[in-house]
Amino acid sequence: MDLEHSLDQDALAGVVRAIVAGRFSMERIRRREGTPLVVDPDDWAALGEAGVFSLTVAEDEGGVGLGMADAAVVFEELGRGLVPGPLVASHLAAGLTDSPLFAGAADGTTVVGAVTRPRMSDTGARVPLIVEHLASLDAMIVVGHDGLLSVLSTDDLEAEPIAHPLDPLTPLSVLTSLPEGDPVGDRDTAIRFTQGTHILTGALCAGMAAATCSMAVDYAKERQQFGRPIGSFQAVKHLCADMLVRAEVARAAVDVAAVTADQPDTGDTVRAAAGAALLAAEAAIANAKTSIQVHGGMGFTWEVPVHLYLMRARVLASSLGPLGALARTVAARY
């Protein structure tokens, strides 16, 4: 198993990062706060254009025919820049052929998001459905009680906007409603779909992470108290490591599942994808707050871009299900 990035996985960063700092740039994207349609068709067209959604489909099928290793790579750049939309999904149904829903998932000019159809609460409650980014989807894929995958357009729901969501650059809905839909490949679809949610997922926060430590070290960097940038002094220096450390396990984590998925018989693919997200989950959260924190007060303002990065680990956090989920699924299979 070899974990060093290849010079065609540097360059595919490479390229990956221009077409974020031309069309996602901070500035870009924080122009569609707290608007309903966060996804631009153009932009998504572009990075459909670009092969981000299509890089795991076989060539044959019209796809780059590359590996989840390399899908890992393109993704934790999608997340330093903290590129909205629903990325995973989307790359994810490009590899499915059982719908005419999927057709356009490819080139990006289909937008697919992701729900788990969700389970009663302990106390019996009905608990709310919440879907992102719905005014943009075309379709949407379901994750069943039974694991099993279905598929919906987007037409056929009903929804209550959110009128302040956690993070204002992932719009949220609450389904009134959610029909069966049509079915979707079988258990071993469904498996190896919730694997790549995991490992993509995992990707997106392990360059959150990795993205909030930069920032935080420039500011440190910069930033003048007593004479002397705060960055000398050790308390902050602690800090600073600290988020390298958990960056670099979180990147780690994620590349040892995406080798794993392209190589299954070097290890167990469920528990290195679940590990990978659940370590770069927390990674992604962890550093967002520390580098609010050494931004000092101005990290608490509307004009220290950190804040989005932990509002939207958060969601992607949440997106996983219950982190302690993920972490009895490492446990019982060791």
Given for the second form:
Amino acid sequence: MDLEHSLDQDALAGVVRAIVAGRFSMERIRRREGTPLVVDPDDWAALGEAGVFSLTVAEDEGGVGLGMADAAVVFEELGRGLVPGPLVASHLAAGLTDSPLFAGAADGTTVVGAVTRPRMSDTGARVPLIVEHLASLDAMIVVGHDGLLSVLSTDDLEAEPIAHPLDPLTPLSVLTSLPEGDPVGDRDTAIRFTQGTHILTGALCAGMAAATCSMAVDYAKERQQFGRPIGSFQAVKHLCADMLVRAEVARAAVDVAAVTADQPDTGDTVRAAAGAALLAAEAAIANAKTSIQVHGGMGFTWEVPVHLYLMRARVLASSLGPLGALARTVAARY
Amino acid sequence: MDLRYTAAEEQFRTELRAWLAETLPTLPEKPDTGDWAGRRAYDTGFQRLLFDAGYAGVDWPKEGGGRGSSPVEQLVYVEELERAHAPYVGVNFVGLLHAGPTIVAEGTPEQRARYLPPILRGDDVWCQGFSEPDAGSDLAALRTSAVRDGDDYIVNGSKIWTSHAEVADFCELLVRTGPAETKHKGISWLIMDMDAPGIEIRPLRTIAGATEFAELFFHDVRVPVANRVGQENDGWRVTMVTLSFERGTAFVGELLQSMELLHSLREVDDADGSPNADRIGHLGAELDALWALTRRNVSEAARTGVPGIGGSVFKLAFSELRQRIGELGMDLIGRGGLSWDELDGPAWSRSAGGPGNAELVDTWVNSFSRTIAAGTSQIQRNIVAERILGLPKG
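Now that the form predicted on its own has been shown, please provide the structure of the form predicted in complex with its partner chain.
Below is the entire complex, every chain and molecule, led by the chain shown above.
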């Protein structure tokens, strides 16, 4: 039993950190704010080349042959760097090797998104069907009402772009219709897809929660008021301590959920994945909000990027469905 | 990262589980909480059984007479005892988790030979004399004085929050041997015989109505200089050694017990149509995450050889979570929670197979001590912010 990163996992994290620093620096990604094409094909292919999408695909199917634990390490780093794009869907699509639409998902030459087919609301009103990064997508995974998956090409989809998406680095479109698509995989595939979504979205969120904590701590060490760094005041210090607790608890939950997915005889993967996604999404939101508070007036400016983490956290949390449903999944299996 | 245990660890688990299954049914009935003599006999009796079976001091090094197990085996040990509902460490807590490990690390060969074996056998019970009425979170402000008189120190002052003082044989005592202004540089760590003349014990009643701890008053108590552990005025460093053990795996048993309690609260809620499933699931996810964090902290300790600072993160999160579980229990049983005594009733009552209102009231009330004892949550936040995040001291 060892829940620290292995040396290989540390090395893997280092590789991803280097790519993030080079291709996804805050300055560089912010140039695409508010544009419909936030995903740069070259950058996406670079992520593919580093194995971000093929990490958990078996070696005899052209992948790297590693496990979810390794993927979680990678996605925590991507979250820390606020790397934009449909990372989770593209990674999971690379594992659906029997769909010809996803042939290039593994090496990053095909960009794949995901959407859950919406239900009618209780009053019969149509729930808007919102897709992320549509202009960059080649194909899409659709999670149906029965939980099963289908796939479709995005070539002929009719959609209206949303002029002002909440997260300026996650362009959104409202689909006016959603074709049936071709079924892919069986019920086990669908369950693995949901678990993978929970674990990898959770990993992104855990990384983001750690990043906004670090940003607040760095600022609290520098910013002087009353002749001393504001981080020396307990009122500020305790906000930072609570941020670290949330980030560490979320990361531990995500890591164990990922290892459980790799070693299913060691626990209940469904419960672990749902719980980890729940805590990580909440930590990403809460830490971004707290980080804005610690940054004071500067935290409310467009210039300081903390708000981008808050808006991305909302995007990712919404992709998990209602958080209460995740909690009820845990409760039912407790 | 790996969640599987080695063959040796699995074998340790299997043997311990078999021993517990065989031994626990032979234990006498549990004494009442107010019956201190009975509690001492019960707790030390079980310790003697552990000793005879080779399980005493699992986490103590071999040179101290312990089993010298790895941190992972220690975790397996605590986990198996909790899952089997074995007796808690009880009155042996200070000896096994504080004083013993400190004497192993800092004591002389004579001190080790004299004091360690009786702790492991359950012959000697220890209590703690650290906090004072005016030195709580600011422990280094302690004023109980020890003045040299030949081969003895003469101790005067008082201590507070001392658990099971009435039945203790020895006290791990922090005293001031330097001038008051030296703060943590003028403290020494002494072993005090609780039978020495001049010690007065005054029980304190807690909000749970129990006399869980006491105040101690010292009037010219003689403690031999030979009973000092570590150098004179070096007691603060010796103490830090002790406290790092407390923040290791001391809360694991209660974490696992909380998981079991939440499971039974879910059953109570299900009997009512599961109106609190969101809240229960959230608490469950948090408990699972803290069990994950515990195992990561143990992994770190296995690599570095010392309990890490991650224990502060865990303690902060778990003590507040425990209070929210206590609140949930009270909310679920409604007016059943107005009685300290066991009531008959719906799914929550013992007679219906539930946790029982008395246990839920007890859990709720005692949870308030968790954010105070062993470092308040406010002090823990300072520790996390200053020692982990590197924020400047105020």
